[in-house]
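Here we start with a single chain on its own, the form predicted on its own, put down as C-alpha cells.
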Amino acid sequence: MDCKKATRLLSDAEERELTARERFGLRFHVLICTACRRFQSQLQLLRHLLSHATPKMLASVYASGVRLSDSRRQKIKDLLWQATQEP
C-alpha cells in the first residue's frame, strides 16, 4: 500500500467501517510509515479537538478571517506532494 491510499483510508475510516483487508493493509502500512503514522495522529487530534469545541469557539475561528498566506499554502502542498512520492 502506498501513502496516498493509506491517507485516503485513514480519512475514509472516519466515515465508514473499513473492510478487513483494508484494515490489515492500513495497519501494516502505518506500522512501517512514519509520515502516515503522523497523519493518523493528527487526524485523531483534530477529531478530539473538534469534539470538545463549543459552537461559540468554532464560530469565532470561522469569523476571524485568518487565512494562510499563498507561500505557506504552497509549502504545505509541496510537502504533501513529496510525502506521496516517497516509496
Second form
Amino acid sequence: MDCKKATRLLSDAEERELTARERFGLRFHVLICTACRRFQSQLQLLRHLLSHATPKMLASVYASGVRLSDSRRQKIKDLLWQATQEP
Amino acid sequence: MTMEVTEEQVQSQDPAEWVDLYGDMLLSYALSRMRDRDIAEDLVQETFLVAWKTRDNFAGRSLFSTWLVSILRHKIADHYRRDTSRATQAYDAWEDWQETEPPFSKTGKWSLSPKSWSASPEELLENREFWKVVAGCLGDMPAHLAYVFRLREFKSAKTKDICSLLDISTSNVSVRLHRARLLIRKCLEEKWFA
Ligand SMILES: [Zn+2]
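What would the structure be for the form predicted together with the partner chain, given that what you showed me was the form predicted on its own?
Next comes the full complex, and the chain you just saw is listed first.
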C-alpha cells in the first residue's frame, strides 16, 4: 500500500466501515510511515475541532462561501421586476 | 435539507428578496454540479424567473429553498441534455487531479510530507483568527469540493443524502471528501501551522 491509497482509506474510514483486509493493510502502512501517521492525526484534530466548535463560530465559517456577483444579482432583480409588471 | 440557509425565512412576495436570501445558496449548489461559473449563474437566473412564474405551484409542503433547488436541478439536467460538450462536462467524469496540484508523486508517495502540528485543540476552538483561516481555506478550494465538505463536516450530512442531493455516486462523494481533506490540511499547514 502506498501513501495515496493509505490517505484515501484514512478518509474513507470516516464514511464507511473498512474491510478487514483494508484495515490490516492500513494499520501496517501507518505503522511504518511517519507522513501518513501525521495525516491521520491531522484528520482527527480537524474532526475534533469541527465537532466541538461553537455553532456561532461554525456559522461564520459556513457562511463564507460562494457569492453571486453584484452585477448578476442586480440583473436577476431587474428581470424579476420586469416579470412582476407583466399581467 | 435546507443547505446554506440555516433558518428558513418566510416566503416573501417580493422576488428581489428571494435573490438576496437564496441567490448564494443556489449558485453554490450549481457550482457543485458544474465548473463554468457563467453557465451556473445563467441557470440560477432562469431558476428565479421560473420560480416567479410558477410561484402558485409552491404548496408549502417543502421548504421554499428546497423548492428552488428542485427547479435548479431540473435546469441543470436540461442543460446537460442540451450541451454535452467537454467544456461543461459533469464532475462525475473527472477522476483526476486536473483542478488541483497532486499531493502525491507517481509512485504514490507524498510530494511534500505533512508536518507535525503542535496545537492545543481547546485554544484553537476559541481562536477567531484560526477560524478565519479555515474559512479562507474553504473559499480557496474548488467549489464542488468545498460544497460536499461543508455538507459533510458542518452539517453532518450522511453520504447517501449528499448523493441524492447532487445526483452523484457514493464513490464520487468519497473522492471529493478525500480531496477536500487533503486540500484543507495543506492549506492550514501553510497558513496556520507553519
Ligand atoms: Zn504513507
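Residue numbers count along the first chain shown, from 1. Think of the rigid core as the biggest set of C-alphas that the two forms share within 1.5 Å after superposition. Quantities reported herein were computed from a predicted structural model and do not represent experimental measurements.
Asks: So that I can tell if K75 moves, could you say whether its C-alpha shifts by at least 2 Å between these two forms after the core superposition?
Replies: Moves: yes, 2 Å or greater.
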